[in-house]
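Below you'll find only one chain, the form predicted on its own, shown as structure tokens.
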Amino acid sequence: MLTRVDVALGPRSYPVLIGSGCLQELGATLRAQGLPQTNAFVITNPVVAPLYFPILEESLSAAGFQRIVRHEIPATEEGKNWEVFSATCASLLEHFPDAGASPIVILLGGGVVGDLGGFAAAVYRRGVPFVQVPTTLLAAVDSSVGGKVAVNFGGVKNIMGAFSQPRLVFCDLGTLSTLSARELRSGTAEIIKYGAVCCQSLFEDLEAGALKKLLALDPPTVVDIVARCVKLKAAVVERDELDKLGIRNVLNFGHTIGHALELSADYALTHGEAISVGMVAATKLAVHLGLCDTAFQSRLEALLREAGLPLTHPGHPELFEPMLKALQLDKKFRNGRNLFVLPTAPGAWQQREDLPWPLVHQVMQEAIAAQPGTPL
């Protein structure tokens, strides 16, 4: 039995389906969906693919497929450039290169392959048909739903994409088995950000017990908190599709320097413990400001330790200036105007613009220092 959970956007609506062990109803669902297609185009990765791969085929083939190509590309975040890209669209016009034949493109891994294989089918024949298939916690509770699709560029994250939504969201939790321990905890990092500025009773409940049943893949848990993030994302989506009335930053609580310190380390943490790293710092930077409590901040942190995921990158001063330049070039700062989503309680949260630039210095430095939560 699929739970679902609708994203409501009108004519691009689509719903989100989550289970386990259902990767093989994959091909009967795209039918079921209206989805005509003979043909399809499956980006994935050298991890995954030998994983998932096969079944996946085997479902499209029973379905109706007649052609299945595989197209494999990087796993790891240093694989979402413009050259991965262009490969990749190149491999699209070299196997279907007749319009009629144009196919459904399926995304079948993280948040690398739904984010540059997504914008390959949103920019090929200028748009084709895609679903996405997560593989991993992080993707499936936020990458995968809300149609934000992009590649990494100039040494800026994200900074070419597009805003296209897939037709489907295909969510097999039984894939999450075979993610390393490390990959698990990092996409608790974005399901504690829900809670955080979200949701007061996800943070609660977390809390209370809920992390610690998912991170052994309790399997009620792991549905339950996975479909409950996607309501969460599916709500803020609907307000707010296009990023254009400031509603859907509240998803972006953390990422500000977490996504800053992930580029400027060379991708030596992962998306989740670099987020965790900017939820700590973006935290401290409310209470410094009055607008949180530090009894929110110690439960914050609290949850991140019980993830196993780091508040700090420490004894890396080094990091300090390419971070700065990667943050000034964020997509949501203004004519020099730093903007930061800050926690209030939890699962409520406020926008600020124009923070002095030392504060934010200081919060920085602290997060890279030689020793924990000391200032240079």
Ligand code: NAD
Second form
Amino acid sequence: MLTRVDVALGPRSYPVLIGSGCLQELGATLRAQGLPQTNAFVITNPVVAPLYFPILEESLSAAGFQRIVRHEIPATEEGKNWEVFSATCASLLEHFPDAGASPIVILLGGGVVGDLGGFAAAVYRRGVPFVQVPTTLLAAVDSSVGGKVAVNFGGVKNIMGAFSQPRLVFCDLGTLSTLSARELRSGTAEIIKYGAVCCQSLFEDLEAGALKKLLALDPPTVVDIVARCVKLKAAVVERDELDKLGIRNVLNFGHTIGHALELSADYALTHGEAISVGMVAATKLAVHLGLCDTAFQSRLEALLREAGLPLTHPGHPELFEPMLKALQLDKKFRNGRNLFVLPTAPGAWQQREDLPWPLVHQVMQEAIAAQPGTPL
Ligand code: NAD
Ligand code: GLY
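Can you switch from the form predicted on its own and show the form predicted in complex with the ligand instead?
So here's everything in the complex, that chain up top.
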């Protein structure tokens, strides 16, 4: 039994199907969605492939796929780069030079596979259909939905990319059972993000025990929370698909300082860990500006702590200058200013581009100070 959430984008609409132990149904589901291809190019990585590629391959074969090519990319964020992207495009061209035999691209993995592989599918022959099969919690609740596909380039996160919607997101939450505890916790950062700035009831449910059950991979809780997050993301994307109206910025809560830290620390932190530190820093900014009370900050910090996520990245004052540089290279840096998404209450937010630099510097310094919680 699959839970279905629709992303309604007119001709680019697609369903997100969520279940547990359903990977073997992928092939039949592609057919049920009217996808007629008989060739598949599966992008995955050396960690995920041995675990899940055989089931996926069997499922596609049973549905009449004749040629299934497996292409692996590195299993870490360092591999989300132009060279790996280029090698992926080269492999697509090598295996499928004939336009009449164009494949469906299947992205089996976490956000790195989804972002890089989705970008390759978006540009190969000006776009071939692709399907997201997320295998991390983070990818299930966030990166597989919404059509942002990209690679890091020139020291900037996600600066080369496109908007290209998948034909289907097929989420087998059973795959989360093999995820490391650290990667599971990392995924909860984006879930806490949705609660903090998009949905008060989600925030409160996480506080009231759902986070604990999620971390224990309690099946009904995982399906419920993933479906709720996907619905929240779909609602944002439906209103601002191309990130032009300011509405989609809400999804960037914690990402301004978080991305700067993620890059400057050379990916010593996972994406979710960096976003956790970034959310705390953004909330401190909101408190300093009088936009949000300290009670909210305490509640957010308590949730992040319960999730085993870091509130700061202490002992790294040397990262201050690289982080400043990264802020200026941020995708959303415009006219000399960074965009900050600031929480105002559970489920509510404001965006600001006029923050005083000394205040921004102060919270950044607190995030990386030699002693936790103190300025440099
Ligand atoms: P990831 O893709 O690097 O996966 C984390 C690790 O988990 C990898 O080592 C991977 O091999 C391993 N893994 C994946 N599935 C597994 C499984 N089922 N069992 C065991 N191991 C497994 O990281 P992520 O957290 O999924 O994604 C982070 C990326 O997503 C970042 O690049 C971030 O920028 C991007 N992102 C994109 C969007 C978007 O809208 N496009 C949104 C949020 C994040
Ligand atoms: N994760 C940011 C976005 O989808 O807009």
